[in-house]
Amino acid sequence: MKKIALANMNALYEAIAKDMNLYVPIDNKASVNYAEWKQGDTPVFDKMTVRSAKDAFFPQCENMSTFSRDDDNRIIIDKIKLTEKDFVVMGIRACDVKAVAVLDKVFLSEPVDTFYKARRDHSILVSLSCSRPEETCFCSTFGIDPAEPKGDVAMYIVGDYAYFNACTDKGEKFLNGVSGLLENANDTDVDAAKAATREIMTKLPLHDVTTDGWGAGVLEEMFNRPEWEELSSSCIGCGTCTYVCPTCQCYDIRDYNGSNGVTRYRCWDSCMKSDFTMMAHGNNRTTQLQRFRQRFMHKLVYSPTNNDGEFSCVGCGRCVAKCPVSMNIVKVIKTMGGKK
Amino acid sequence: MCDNKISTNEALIPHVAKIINVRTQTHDVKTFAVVSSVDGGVMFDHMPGQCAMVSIPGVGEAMFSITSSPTNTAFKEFSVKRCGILTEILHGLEEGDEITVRGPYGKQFPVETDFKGENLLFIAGGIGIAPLRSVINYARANRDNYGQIDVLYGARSSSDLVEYEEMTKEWANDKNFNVHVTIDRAEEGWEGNVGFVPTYLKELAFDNNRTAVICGPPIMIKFVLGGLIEMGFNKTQVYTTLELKMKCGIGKCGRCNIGSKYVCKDGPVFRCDEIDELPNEY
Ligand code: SF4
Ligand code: SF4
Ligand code: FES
């Protein structure tokens, strides 16, 4: 274990931004969100980012290849340059690690996204031990222990400090990089503060959000639940719940057309939207109950039946918060789980 | 025997494909045939049922499947009904105009496992044969691997048929090769059957000695399945296709996502007891 004082957290902010991207939660007056950090800047650590960090790895709009054509009308594609500058991701919480987990699962499975493998290869994960839980977190759901964050780099603030731990051989690489601003620490240094974080977390609202009743093989069950026309009536099918969401990884494919030729992009979409599924000649999901239900049925139940009982949910309560009709995966799992 | 695995760094990255030909099939349906531009080559190989991802840069893409056999080693088909921008578009092309193409995309027929040694039932409606023709190809290069080989295929009128020529010149004289058409409505000229191929498919009374392949509109789809039930099918020995929207082709973008299936890349092809496992959604 490492540690740096507070107050010297500059010093370390620009001996990382010498060589590298760092990106950091920033409070831009609207909201709290990552930004890269700039000499000045003063990242905030104890508020939760309204947006995750998967921004940094799947940013919401990439452009994957341009077309052009020459004189015979022959198509010419050019490639976009992949990644190559390293860049390091300040303060994700535990939940937004574990996200990023899921996000590898589908985008480095065969065959392997390249855009995201570039940015995983090239990122560092300082990730952040919470000290305020939110009243909307519920990660404790999913097994997730927000006292003790994975990712590159663990980092616990507590008191004067910022204690450091590296998680994995990047991480190590990362600290000795930085290692003349550091000082030796104990392990037993954030102990209290781990332990006063898990305290907090059994007094939170949704503590005692259990996931009964839902996991791997249960498709046939649920997807028929009569409550699902209850529960998606009020569901306008914004989507902010799958742009907030640090694992909704659905993405649409375009084309700009442009003066100088098109350009093909990509760009978060979500499965709550109307024209989701649509076809020249025909939609398979018609009713914004099929949709709602398809949300939290991949969280739920596709998933884990995928993934070794893994949820694609890891509690962060981003969906909690921002619905503007105050619906959410905690009601759905709530009113379909076998606690009832 | 086809394991083409889609090189990483290409995974979304289209080739460039030139027409060079172009067949109008019916008053909505055309068949392009495209080589490499690069090379002249066929792009990449496949198998019968998987699908490639069709484009002209700056319209948008869309999923077809590979109505050329695999045996074809000279170009790749993909017959295309008009029905969107994209598809409306593409039939405005020509000889010598370039599309993008990329692939291939999903699970086979299984060609050299399951229907190896079995008599082969193929049932197709309308477009719904394009898929199909590229099984039906592969089975005749191949004709010593299966038995007995019927092809019912059925349009509205008789000038909605697909591949008619293909079917009726060169299908229909093979040894060991049936091949029954029909029309929905009485057409002056017509001398074959008329019906709709459900009614069609009980009338020819089938034995169920066979593997059966459905392809075709969602309705005639169920009704044929249930017809073959009648007859004494069992769903393990039935075959068909899902389309739903698909955008990455490769499993990431969730847009063909239906239980915990992907379609584009666990389908297109199911057997009809799989099927049975997903949610009534498609
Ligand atoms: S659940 Fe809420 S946030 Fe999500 S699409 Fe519906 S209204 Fe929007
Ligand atoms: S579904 Fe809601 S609570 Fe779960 S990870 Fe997504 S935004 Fe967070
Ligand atoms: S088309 Fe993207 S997941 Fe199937």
The other form holds:
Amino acid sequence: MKKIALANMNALYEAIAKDMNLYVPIDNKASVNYAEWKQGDTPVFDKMTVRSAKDAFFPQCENMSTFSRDDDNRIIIDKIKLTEKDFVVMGIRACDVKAVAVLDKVFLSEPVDTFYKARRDHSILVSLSCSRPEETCFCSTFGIDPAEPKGDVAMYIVGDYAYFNACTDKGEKFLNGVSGLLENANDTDVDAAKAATREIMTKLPLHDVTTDGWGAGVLEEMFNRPEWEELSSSCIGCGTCTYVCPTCQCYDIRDYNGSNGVTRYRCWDSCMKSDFTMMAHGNNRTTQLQRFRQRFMHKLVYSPTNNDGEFSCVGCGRCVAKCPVSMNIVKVIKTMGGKK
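Could you please show the structure of the form predicted alone, as a counterpart to the form predicted in complex with the partner chain just displayed?
This part shows the chain on its own.
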């Protein structure tokens, strides 16, 4: 266990940013989100970001290749260069660390997504133990301990110090690289803070949400439940829940014909949209009920069925906070089973 005085954190940011890109939560007055640190920035570690750190590995929009013609009218294909520089994401909470693990199973399975893999290979996750969980949090429902965020390095802010504990070989190497700025600390220095966080979790409004009734083996039962009609009736299909979700991985690939040729890019998509997976014959989910059901069945039934019981929700609470009509995954879980 290592520590550094909060008053000296800027020196740590500078040391990291010399050799690597550093992404931290920044308050831009409109919201708190991850951004690349630059001199003068003060990271905000006591607020949940509106969007997760998913963008660092799976950007909302990214170019994949370009197509042009040479002087002989032959087509030239230029592939976009993969990430080669190491980068650090600091302040990522336990729920979002778990979300990265969910994404890994999707993008690192065969066929491997080379864009995603390059970013994961060059990333270092400096996670953050929650000291002020949001009222919309329910990560403990999915077995996540917000006081033990894991990642490559676990970070704890207690009193006037930030504490760091290496969780992987990559994390150990990272801390060794900035060891000149750190001093030794005892694990007991953060034990009280961990206990306080766990105590807070037991008092949050959603602490009693459980996944009882959900998971593998209930596909047909849940798919045909009549409650889907009423639950979906208030959904406006805006897709906000999918864009703030740290585990959603749907995307579309499109071509843009510009003045210098064609650029092929991919961008996030949403199963809540009427044109999602549009094919020559149209869409195979033609109603809002079908689209609504697809989203939550994927999180709570399909994912655990195909991934040894692992749900595709991490209880971060972002969709609870941001849904404009308050129709979120917690209401679905409670309505159809899942509350003590």
